[in-house]
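The form predicted on its own is given below as one chain in structure tokens.
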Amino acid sequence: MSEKANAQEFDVLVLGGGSAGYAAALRAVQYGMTVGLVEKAKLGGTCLHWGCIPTKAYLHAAELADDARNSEKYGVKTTFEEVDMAAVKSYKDGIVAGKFKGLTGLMKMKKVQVIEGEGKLVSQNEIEVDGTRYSGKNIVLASGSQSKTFGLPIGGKIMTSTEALELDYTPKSAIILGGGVIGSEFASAWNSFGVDVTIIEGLDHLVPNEDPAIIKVLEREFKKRGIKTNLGTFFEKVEETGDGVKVTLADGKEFTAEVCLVAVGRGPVTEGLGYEEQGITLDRGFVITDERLHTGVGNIYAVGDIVPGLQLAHRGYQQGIFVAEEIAGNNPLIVEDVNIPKVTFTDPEIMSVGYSETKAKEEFGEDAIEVTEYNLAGNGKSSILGTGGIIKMVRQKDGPIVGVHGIGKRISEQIGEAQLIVNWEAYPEDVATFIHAHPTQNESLGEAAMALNGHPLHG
């Protein structure tokens, strides 16, 4: 590594490691800037360590305990004993130290030098880290967040999705307070596992965000594999008893079980950070900025889930990556929030990008769009998976298509080729025309647009 490289002076200096600063990072030295990247805890940050890639873990394990379980459907004669919840996590643990390794490797092979240990903002150009001032002609802040408690105890029986993902036992009973995207992948691994699950959402519906269509669906579906819910309602209380939890909703209602988990959403991670001491504008925590992820402090920009909107990885990732772009003057394209896709890992899964039918009407006007349905059970490789679900599309009435959404089992593959008719503004008439091979879900994509287009072909 250069001396410039060993030094405490970098072209651009990022605060955090997870996948928002990490990608910031490998961008920035690839057009050959000198690059310091602050992290505390581990590089991958919640998304590798206790998010994305050990949840799903856990629901491919889910998976295969409902294939064992329903295998005889099939024609193929298995026997279910057992799901051991301690060789879950080790096999959980070993796909997350993998990865963990590779990265390491990685950003040592790019020569990213890792400052290890908790770093604050102290100027507009620097970050000290343990007594040690770095100074960047860039900074990056990639905080991250973390998981929102609403001031309950987590600890023993009430815990967050981290503490959820080191339980080395499976629970009789759960009670989960949350029915968005972390509460329901929860409630739908924890249901496969056997636990009685119930998800308490202070909201009318599950994964609120969505398309009504997919949230019918997905309510249907849970209650058919035995996942209640309790919904309209919020909590007021909760409190561990001699043998597990009790929680008390705001119309005196009670549900006890052996476990809580607090899957109420994730807040950003910027409070002692220093950022309001050098004039960054912060709202509820969030670090607002502008359109091209400035804050307007300085050279000082702001990345991934501490930047309102949505908090995904792959968000965090386009984030990052375009920031290094911006500092290399490169210009690059922003992509708006509703662009971006989204995949909730629930059986069934669901895929969206784009608007939804509702925000469709809200932006463009009630009479200003058009939308269609197309039932899964008319597709060949549903059948064969044995899954129900629809693919919706949504399109300004004479333009083009503006939201693709999916609910069903592996329906998450198809979210490349919706993201492409979405964020390219393709007409169902260029979509109508593509050859989606067969037999495949992919077809339902195009099944969908000759419909859209007024000339259905299965439907």
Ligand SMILES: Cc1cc2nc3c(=O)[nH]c(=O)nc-3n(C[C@H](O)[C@H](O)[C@H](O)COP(=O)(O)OP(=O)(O)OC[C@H]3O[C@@H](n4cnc5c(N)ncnc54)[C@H](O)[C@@H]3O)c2cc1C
Given for the second form:
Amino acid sequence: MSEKANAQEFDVLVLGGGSAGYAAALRAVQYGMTVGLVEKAKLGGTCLHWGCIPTKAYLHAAELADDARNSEKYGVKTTFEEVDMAAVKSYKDGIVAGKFKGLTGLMKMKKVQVIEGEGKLVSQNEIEVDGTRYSGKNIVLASGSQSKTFGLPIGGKIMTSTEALELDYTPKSAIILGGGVIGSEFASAWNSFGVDVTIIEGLDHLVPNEDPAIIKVLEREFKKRGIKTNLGTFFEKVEETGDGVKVTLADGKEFTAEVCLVAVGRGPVTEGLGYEEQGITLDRGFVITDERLHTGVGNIYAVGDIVPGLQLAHRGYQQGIFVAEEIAGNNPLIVEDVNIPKVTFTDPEIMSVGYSETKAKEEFGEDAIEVTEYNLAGNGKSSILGTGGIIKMVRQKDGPIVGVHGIGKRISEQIGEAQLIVNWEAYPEDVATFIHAHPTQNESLGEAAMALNGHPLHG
Ligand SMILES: Cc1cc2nc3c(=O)[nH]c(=O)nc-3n(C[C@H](O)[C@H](O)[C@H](O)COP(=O)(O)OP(=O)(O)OC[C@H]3O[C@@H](n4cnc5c(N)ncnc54)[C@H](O)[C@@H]3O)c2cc1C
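Okay, that is the form predicted on its own; can I get the form predicted in complex with the named molecule now?
And the full complex, kicking off with our chain again.
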């Protein structure tokens, strides 16, 4: 690799400074490569400014609101007054600004050259930004994703998650189109903020990619919290009325509310960026790569949300690191999407990694798997926290654990051990012999493993 590049030639040139792009840049400089990174908006991308971080700040405020409402149950008398949305927004903005400052400083310190502006791939090793051509011996495409809108008029009372995160008031009521992860997280936060929420989901269930047992608990808990759902029918029309919105479904049913959040998935940002002109294959806008994230054109790789699969920040980080390692010649290990840990930060939270029972049956055969469900009612810490829920483990018969799933307040913290179990292909008997500290929710993983090993302790 070159010792030092001039301002326009790099060992690695990255298009897009979100989770995937900046991770590739940081890892590449660690190997002594010179790196240019083109960003048209803000370093940190969707996750930092309009995704993971702001929504989790809202969900934390939501948890506090519920704790204040419910504290008497624990013998603590408080008076819940209101949610001051402008103040919640300013708390969220402060967190984002702090992280943005840190990231900007880190890129500078590590000598990643950030090129501000909108980039376009103009040859197999060049990106043009505002009339200047920058070249890279290797190019990493990381232009990310944006909300799908199906042509709905975004603005005013009809919004995507990006606009919803800028609201400085709490709407009285909201219709959320889409009961996937983003729609369900907003439903959870808004309900805690006092919004009357209705989720419209075209499929038969919320968070449809999760294990059926987990979905059942979420739907039950949402119902208990007063979150309304209309499942199994797609929406047809969304209109702004004088003081709100009206949503009409395919079966003619109508719903009205003050605002409408469109959370029907995210599509890739690849249009007009020169990818196809350079011979890169796109499928519905997504960049097609081989399993080593190479596009098959020149030394061009693609990472993050533009590559079909799970749209998660940590998948983007991992792919960014992977590509930098690949360019450095380190032959990194491929991590399959199924083994990527997932968390939905609703109340109750969901964590999962590996195969659901349904997917495991498809993959290994109906009779080739065993499952166990451990009810959090038997877990001391969960009772202290006032949460129900379950841990579900799936194993191959006489083989390793291939899926760990959980639902309950704070259960996201268990994803660490869950993902080690699945990715290290641990057997229930391995996990059962390890000690899980008492009283923690972590014990529930040990209990589930013991049950799957045929020797439940408290079961
Ligand atoms: C509401 C919401 C909540 C989420 N919560 C979570 C969560 O809790 N956990 C989780 O793991 N994931 C979450 N995600 C998903 C996560 O944000 C994405 O998976 C992640 O940001 C993808 O990273 P990326 O680098 O591929 O793309 P992005 O983060 O979208 O970054 C792409 C970058 O490229 C830039 N860019 C695009 N085109 C150009 C161009 N032509 N020139 C220059 N720059 C360009 C963009 O400005 C952007 O900064 C959430 C997403 C949303 C919307």
